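A single chain comes next, written as structure tokens; it is the form predicted alone.
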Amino acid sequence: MAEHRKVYLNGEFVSEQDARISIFDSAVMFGDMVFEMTRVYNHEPFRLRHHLERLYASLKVTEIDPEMSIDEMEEATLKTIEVNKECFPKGLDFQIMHNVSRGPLPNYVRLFPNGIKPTVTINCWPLIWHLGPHAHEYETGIHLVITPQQSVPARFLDPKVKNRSRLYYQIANLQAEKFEKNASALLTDENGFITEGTGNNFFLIKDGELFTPEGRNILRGVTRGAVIELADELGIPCHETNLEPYDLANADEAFITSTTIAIMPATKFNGMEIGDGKVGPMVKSLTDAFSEMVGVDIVAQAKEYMEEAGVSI
């Protein structure tokens, strides 16, 4: 089905294979692009407006004008979903990716007779390959590793702006893999406080309470916000505060959150067990509550996708 999926590219719908941006685009030259990824549950976008509001906040900070209002971007997003609906049968959920750059650099204007405009893309992609390979980790937990590569301080490149300048994330991923295959990188700031993973937010649990890094040097995740709200509804105290590796080493439980995986337990840290080394009761409780909120058993869905991951879609 891949050849039938369409991508919104600067006001037009083109096939995935034909969705291209110029090598002279500012995104390629500088990593000068902001983005958002939203996912659907039962084909319903989860907190799409939250994601779009964060996208437009990033656009404001980076001074990129998409030449579209947020309402027009939302309309284009819903149209992209509609155009691709036949590609996603019932039970097959997908992610929605927005990418926006300021377009080709002015130095190369001669190559663009119609003038330089921002680059705006919206695409839908099956979640099978994002979730399937990680299905077993909902039961075993992941291994978090503090990497030598640290977060970039907000005074240099604000992580609250979701941008494509992410080389430091990739370096951290490579460092974590050298520690142990499939380990997940966990970054710290220049003061040694835990910040975030490479595309996910971090939580730990101690004595029945929830702790997460304050929103200073992190991407303030939409799923992170949803979990904080859930904790409040469940009567679980939640603290946004500075956390050190020491705190994680002595935690009872830990987990990460992201758009695709929702809530993923962590059971090891730098080679040590977290708590008893098993997925704990609070993580299970939050996972169940999240599943109920979105109307999808996120663990069962991942297991289903694990079986289908080898299928060509």
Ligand SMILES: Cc1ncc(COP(=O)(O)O)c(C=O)c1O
The other form holds:
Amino acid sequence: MAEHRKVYLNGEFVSEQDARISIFDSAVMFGDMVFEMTRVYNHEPFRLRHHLERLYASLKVTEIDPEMSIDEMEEATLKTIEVNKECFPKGLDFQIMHNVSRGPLPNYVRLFPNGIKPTVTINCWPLIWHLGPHAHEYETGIHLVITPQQSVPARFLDPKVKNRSRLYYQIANLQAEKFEKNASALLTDENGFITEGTGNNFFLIKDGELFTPEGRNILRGVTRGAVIELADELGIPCHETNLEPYDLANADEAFITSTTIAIMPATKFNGMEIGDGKVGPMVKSLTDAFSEMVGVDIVAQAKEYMEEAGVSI
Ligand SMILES: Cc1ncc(COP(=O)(O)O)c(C=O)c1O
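Please could you give me the other form, the form predicted together with the named molecule, since above is the form predicted alone?
And the full complex, kicking off with our chain again.
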């Protein structure tokens, strides 16, 4: 399968193995790159335009000029899907990753006779390895651990910009794993308020209402937005507000959201149970509503991928 996948790289399609960027690229030198992660459900991209709008907002803030309009980016994305369609038989969904940097640094221009151009890549990658290993966690829930590594305040590096300067997320992941293998990092801001995970947004449920950190020191997730809309449709009050670890300790239920996993329940926090320590009814009904919205049973799909990924729990 891998041999056939093609990556859009600066206007051309190259095989995945040959999709490389220069060691002098600003992305490598400074982590100076913005990106997006979209996924398909039944091969249909979910909210692609939302993701591209967020990509272009990130490009604007970082002053990276991709030298293509958002419509051209959308066209290139659809073309990438088309070029790769043979690699994804029915039932095999995939993620779509956009990476855009300023290109090689000007000091190294002599290595690039055609001049310095932004680096733009788009690729499709099967979701089996992202979802398969986590399938059982839709039933057991994950363990969230507040890490010593905190979020970088928006005034220093705005997390609303989906960028590749992610060293602090990586450190948080390592700290969470030291607490317990497979634990998931949950970050706080400098005032101790919960912000987000290292690749996901956070929600808790208390007395039948939904609470999520306000959109200030976080990446405003597309899935987070979809869940807030769903809650509205289901008549569940949803509050965007400051939340402390204390609130999580006393929550009835909790979950995280992201493009690939959609909604993932959390049943433990810093070694203690959330609510009764089981996946609760409200997370279940939001997950069902989400599955209905996208036309794919997200838990069943992850289980299917577990077998395909050769994961045994
Ligand atoms: C730091 C961070 N927060 C939240 C999210 C969730 O965003 P989305 O739902 O758009 O995938 C991500 C996704 O990668 C992320 O990296």
